[in-house]
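Let's start with one chain on its own, the form predicted alone, as structure tokens.
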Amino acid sequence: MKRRDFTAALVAATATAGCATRTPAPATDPLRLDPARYTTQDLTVGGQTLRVRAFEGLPVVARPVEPAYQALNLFIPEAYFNGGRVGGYDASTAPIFLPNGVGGYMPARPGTLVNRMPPPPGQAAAPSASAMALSRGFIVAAPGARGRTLQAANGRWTGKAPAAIVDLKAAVRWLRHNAAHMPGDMERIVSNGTSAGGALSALLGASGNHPDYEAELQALGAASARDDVFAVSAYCPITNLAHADEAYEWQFEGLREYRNVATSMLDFRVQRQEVRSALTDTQMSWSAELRAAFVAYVNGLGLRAPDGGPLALQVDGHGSLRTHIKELLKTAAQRAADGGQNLSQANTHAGVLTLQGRQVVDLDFDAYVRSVGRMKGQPAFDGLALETGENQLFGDARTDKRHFTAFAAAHSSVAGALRADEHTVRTMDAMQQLGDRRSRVAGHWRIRHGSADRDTSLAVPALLAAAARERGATVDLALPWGRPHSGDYDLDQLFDWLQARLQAPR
């Protein structure tokens, strides 16, 4: 069957079967899309109603370990089955939007068309990224993924690294495997995610077809197809975990106090309370050690800024990387001012911004760091007591939690604590994958990390962007002013950016 002849086959398959009512014939290919197994959903975005076919709970591997998570939900505009167009696309040209719902490296079920989080009080619900994508003419393939807390009945852990990225790769392979049996342009797959999901989106774009994952994919019965993607959308990616502790100490140099939010349940209601603590003298000395390691790491990368200048650091932590991030912050503040945001009261009292009217003249990086404040203890990611989600991510089938850096392993407070092997850490590290020429890298990257985000250092997205540029990708990096740790907050701009990339010559 030729790629562009699928419509006739779909019409024939559904003409007498009805929607989601017939018993499918035995299939010789367990990953083959059954075109008759769908329901219809009506979606309203921006006052316009769109009918879509929803193919839900589709297994992406033949031998799943966790079937509820190793699956995807597929949403296709009805127009693509009758020769119609949406947003300028037709059945053969429609791009594929691949949003993952992973947060905190926890398990995520296949996505739906509604927002996962309710809107703030008094505000109307905004369309989800998937709903917006459909309204723009995209097909949505929303995969699930295993996560760090999954455990089988036999006691073995089933969602440790690299399970989540393997499942996302399997979803991409499933799409290409079914290219002749469904609408969509499989050379225009766009990944999207926030936080840990943003890291996985970046990792998917950095590690296309890399052999590191092949054994796991084959063991699960993934399709024999490519898993590279066209573009990456990553909001506040929690990535580069091998050096995230070092980057955190570099940014928050000298800050002892940290403020976090403890979450608990009371009478089935979520209770949040700010918790304040401070680094000890020993931790402050460790902080200086980690900062020095980060300087060496950055200088060893040999990356460059968009203007071609080197991204480097001096022994004192200053240097062109810090200047680059400062300029990104100034640009973000200026965009906020140009958009009508009043910056004077919020910032000048802390000495962060120097303003002349609505013009941002300068930004004091040290004052900015103090105004944002430290959120995490030390180390921020590889906890010495194995207390972080990332420690749990790097467990294995028999071990719930492990260290993943040499520093934390050397200073561990847990007797007999194990350390993840370098291969496993590499499979979760977009930076290392970008530096490996065996991978096929996505050609277009959009990275957003709010200026008020304290979950990881601003150096993490800055270096990620530089590494993607080094591999020849076009990169759009911004640090939206005042934005905390969050995602999908500028969907119109995201899809406008994608539209421009998709219209570029192949």
The other form holds:
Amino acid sequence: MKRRDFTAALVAATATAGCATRTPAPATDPLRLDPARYTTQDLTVGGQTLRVRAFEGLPVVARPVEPAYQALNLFIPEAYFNGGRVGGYDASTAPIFLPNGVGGYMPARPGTLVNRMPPPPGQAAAPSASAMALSRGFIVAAPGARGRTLQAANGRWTGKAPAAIVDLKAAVRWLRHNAAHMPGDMERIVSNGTSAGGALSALLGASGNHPDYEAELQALGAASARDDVFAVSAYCPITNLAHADEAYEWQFEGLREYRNVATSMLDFRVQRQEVRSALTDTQMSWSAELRAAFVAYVNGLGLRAPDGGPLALQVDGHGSLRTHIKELLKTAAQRAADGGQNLSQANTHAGVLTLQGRQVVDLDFDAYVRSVGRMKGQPAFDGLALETGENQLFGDARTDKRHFTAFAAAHSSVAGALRADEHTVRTMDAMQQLGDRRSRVAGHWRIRHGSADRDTSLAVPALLAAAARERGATVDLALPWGRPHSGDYDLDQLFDWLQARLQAPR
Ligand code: DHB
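Having seen the form predicted alone, please provide the structure of the form predicted in complex with 3,4-dihydroxybenzoic acid.
Following is the full complex, with the preceding chain placed first.
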């Protein structure tokens, strides 16, 4: 591997700055890291204290439209400026951890080292993924991203698709642009995110250097550099939005009632209220139509299971994809049992699991689906009244909310509702990018989707994993037993997995 003398690079940077007063000022590079502008933070992880330099609010494009979001916070162990090592890495070998803080396709500011969510009452704050990454020797580059609710003073919407992924790509390009001026191995960038952020993490790994994004990146003044990444960590990615409604009906068809949790703030306290609703007869019949569309879609993909067998579905929704997901659930339940979790009461009562002692013998997929329950109405993502976050994601500069599937556009309850064009939908879709040979795909993927997660169908992560595998990636997919919609819950395992991938020969 090529090694850089980082200290020499810093000295050179200082010397250049010194010359600038004598000669005419060179055109300044707004994307160049100023190595002198940082604060020092001390971080304690697992009883060990680590000093880091924090470079915050770095613009990732030369012509931002939302400067507070199109920016990066960079955290670098102090040791890398002094010839030191952390977790076996040095200034030239340190990998880069790139966590995005996006949730709900909302705007996200650049990340900090503390968890966004406070710990549950009575529990100590757990280290954030970024703090863990630093303690393992990673450099942390925590980018912001525009989101679906941003609006400029002139009334134009500024964060609609594909703004968020464009901003993350700009951050990756910024890192490569600064490779000679900071520690870190820019061929070892690891993306991480949860839910909408998991989808964006997957999309970053699926769409490296794809021409779909070039015009927007250039218009914003992003650095001219590659934007592919080395590895993806994605928790419960809400992706494949073009087919997520179909996938949802494939899994939850037949369940009329759905239970969602409405969140509101009262006197700065988060209030959660369960909202129960039921599908109408018409919606119940649409489920079958959407399931049939999903069967055709899956069979058209022609993807394979890890054992090389086909991932297909019969017209009734049964078939090898369903069996594959069932086996993943059984593996997850077995892992939970092996880890000491008591699976016997709730699951066997509901007929979900058949156990012999601590051995998981069988899982009834229909009983599992009933026990998890339906969370969303129908269609789950492309709402007929343009009521979902995804409808708002697919607006454009002049339109707040649009449809993005043919089905919802045809059945829309909103007079004059518009539909996003297919190009825009593709720019947000990790599945479609994985199917396009023009993208450079991350070589390593870790996908986690809790078995109790009802925000999207389990078919979504299963197909994502298969599509990444099809592009030659190593993929580790698991459906952790009992986990609801959440992320960053198994950081030791995540970083152990990453360490093994990083040590593999190039
Ligand atoms: C998220 C959750 C959803 O159910 C969804 O449709 C989109 C995003 C989220 O938690 O980010």
